[in-house]
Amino acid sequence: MTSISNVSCFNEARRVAIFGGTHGNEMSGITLVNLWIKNGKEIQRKGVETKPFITNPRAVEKCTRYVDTDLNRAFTTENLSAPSGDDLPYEVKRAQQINEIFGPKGSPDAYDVIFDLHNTTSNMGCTLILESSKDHFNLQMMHYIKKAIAPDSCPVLLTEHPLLKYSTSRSVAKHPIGLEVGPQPQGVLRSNIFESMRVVLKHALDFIELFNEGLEFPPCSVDVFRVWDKMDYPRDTNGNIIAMVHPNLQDCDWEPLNPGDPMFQMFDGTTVRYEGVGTVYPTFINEAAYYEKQQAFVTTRRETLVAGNCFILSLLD
């Protein structure tokens, strides 16, 4: 990439992955790949390669999130520049795999674009996750799948945290997008949720088509609601969860949660109440997966991002 003053250049996008099966048991990412090997016409674009590609086989046969390790927390620098063996778990042995086929990560050779779809339980809708607040071409595509689909809304996910790395799947490509939709049960197909992420993967192509044909897009703003903190459940001495998320507050992802708003009900009817500094944002409410990460939500505060003219770096020439 190339950025001059209000201007970023880029690179055409000429090859793209699109991710299903990362988590074995969110079933809309790994049945639209499924359909796209065998018959990958609808995501077909000018000039550009996409590959359909599940990520996590065994633990897709399994109907499973993984096999012994999640492997969208497996993809850092130690586990990709580890010796390979096989006392190393499954997740990490794929993780290698993944990074040689379509990586190295970070380096030039990488992927251009990474699309990896996942599903909540938790009511998130459809929501776009951008890794990095610099990353001019994601901003642009995100705006313009928001644009595409509106009324409808699309948040986007900011995980841009000092503090927390996440070390993705999709963060081998030059430019990583993750896809949640939800609410969805785990090891379960709605044809609604199918639907709406089938339709985002659309409009994104699209876009990459459109960027790839010369098409200038101008400077536009992103709302986003960047990660802040992530909240247990109450706990016990022993450890034991000792709460539910308050009736007030399930279901209720992406609205603001002000300080003295209900937050959890203990067992025995109490409510505890958010006692936090502003108002913030929480999603990812009551995620089943999270339970084992010891998280009832995540609490986000929301901002605007701004992406300047955005065309690829072979119209300076």
Contents of the next structure:
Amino acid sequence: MTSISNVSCFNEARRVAIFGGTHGNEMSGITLVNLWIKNGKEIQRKGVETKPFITNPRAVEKCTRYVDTDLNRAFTTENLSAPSGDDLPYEVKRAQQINEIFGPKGSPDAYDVIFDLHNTTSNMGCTLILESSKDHFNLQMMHYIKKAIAPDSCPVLLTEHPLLKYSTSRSVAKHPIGLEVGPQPQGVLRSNIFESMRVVLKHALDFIELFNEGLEFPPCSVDVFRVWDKMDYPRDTNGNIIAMVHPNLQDCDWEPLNPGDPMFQMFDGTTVRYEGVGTVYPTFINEAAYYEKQQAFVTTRRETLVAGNCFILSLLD
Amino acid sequence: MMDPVSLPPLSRIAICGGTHGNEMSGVHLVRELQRQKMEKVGSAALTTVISNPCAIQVCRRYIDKDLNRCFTDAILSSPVTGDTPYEVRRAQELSALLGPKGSVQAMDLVCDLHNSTSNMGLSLITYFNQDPLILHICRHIQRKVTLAPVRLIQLDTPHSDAYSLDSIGKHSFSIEVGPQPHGVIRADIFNIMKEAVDQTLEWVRCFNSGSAFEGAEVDNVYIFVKSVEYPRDPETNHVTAVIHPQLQDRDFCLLRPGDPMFLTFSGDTVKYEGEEVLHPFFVNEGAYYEKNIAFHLGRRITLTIPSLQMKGH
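Would you mind giving the form predicted in complex with the partner chain, to go alongside the form predicted on its own above?
Below is the entire complex, every chain and molecule, led by the chain shown above.
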């Protein structure tokens, strides 16, 4: 990528992958990717090689999030460079394989774009996950998607955080995009959730096609929610949870949580209130998979990012 | 007009949670009852049970086999070997603790707590045995619980073929609350289940103190008729459709011939072609995919129950 003041030029986005089944019980992505492996007509775009791929087939077979360890946390430098061997956890071996096919992560040979399809039990709607605030190509794509699906909304979660950022399967690509759609129980396929994910992906691929054809995207601003902190459940000395997300907070992803607002309801009925300093915007509220990660919800703060003029490098010739 | 019924007092009752290890309301409600050291309900002794602790530990429905299908007479009397599934051994332990099933020593009342991913509100599930005591408890819950719609579901299995945990008791029923994802605890769903359990225990206190319960009609009762499977590709056996958006979340609605049931991945609607108008429930229950059940269908009826009072009052 070359940047001249507020102008960003990119090489064409020629190699695109769509990952499903990074978590084996998140059914929308698994179903879509399997459909597209059988018949990829819907995801074909001029000049783009679009590869649908099931990242964690053993977990998908067992309809479980993971077999040994969370694949979507496994793409650390340490794991990817570990000497291969049979005693490595299944997902670490799998991460190394995926890095070989779609990477190497951080190299010029890596795939241009990877969409990673996820579901959540949280009421997050169609959330787009952005890993870097400086990824102008992704910002332009997300701006395009938000406009295309309006008046429906498409919040953008920015996971750039010194401590809380994690090494995702999509991070192998130059431009990683997470698609998190909920609420949907694990192991369940809901028609409305499935269709929402399908529509967002359609617009994303349309953007890539337009970009490759030479369309120039003027500077734009994108409202995002930047990850701030995580909040665990109150627990007893044995580590068991002793409270639930409060009914006033449950399902209120992306809505403001102010100091003094109810946050948890103890099993005996008492209320625990939020005691932070300012207003935050919680998300991933009551995600089933996060009980074991000590996370009742994630707090975010609102920010506006600006993406410069964006067009394909070949236009400069 | 039905003859009035008198029954002995309930002296031993049990509340069970975590029969499926990822149905969280029951797990936490039973733990809370244990934390409060609730051991008596008026004159009755209360036993609280965490049914499947190993499955709870790993937050899964079961380890080897669905515990809530292990309480048939055949499974309970089968010899234990090294290969015996964990849940079969556990079922035999629970039968020894709360039963033996069918014996004089069995618990007078067993209530088993469950959650569903289906939008079933508060559903009370019983076997088709017209037990007036259970029907009066259900009627009491229907009249008192305000947080959710309350329906009764009657299975078409006679009590002699019963397979579920609650059937250990002389009187038994299950409380099913949804929608809640498995592995998640929602406060609103927990509060509904707590209200149902509180009203059950309140009824037991009243019954044991000699209150008379008048005969009545019970509405919103659904008798199981049949299950509907997901459409599958005849060659690959893969599921080819999802519950139709017009049926999703509409448990207990009317399903008329011609109404949509499924939406195929290629966009076609599969319609209900039965002759009778029936009511779907357990629509899109996550745990039933492996049993190949998309939903159950039931027939709505009204039950007449006799007046009931404690014997010896």
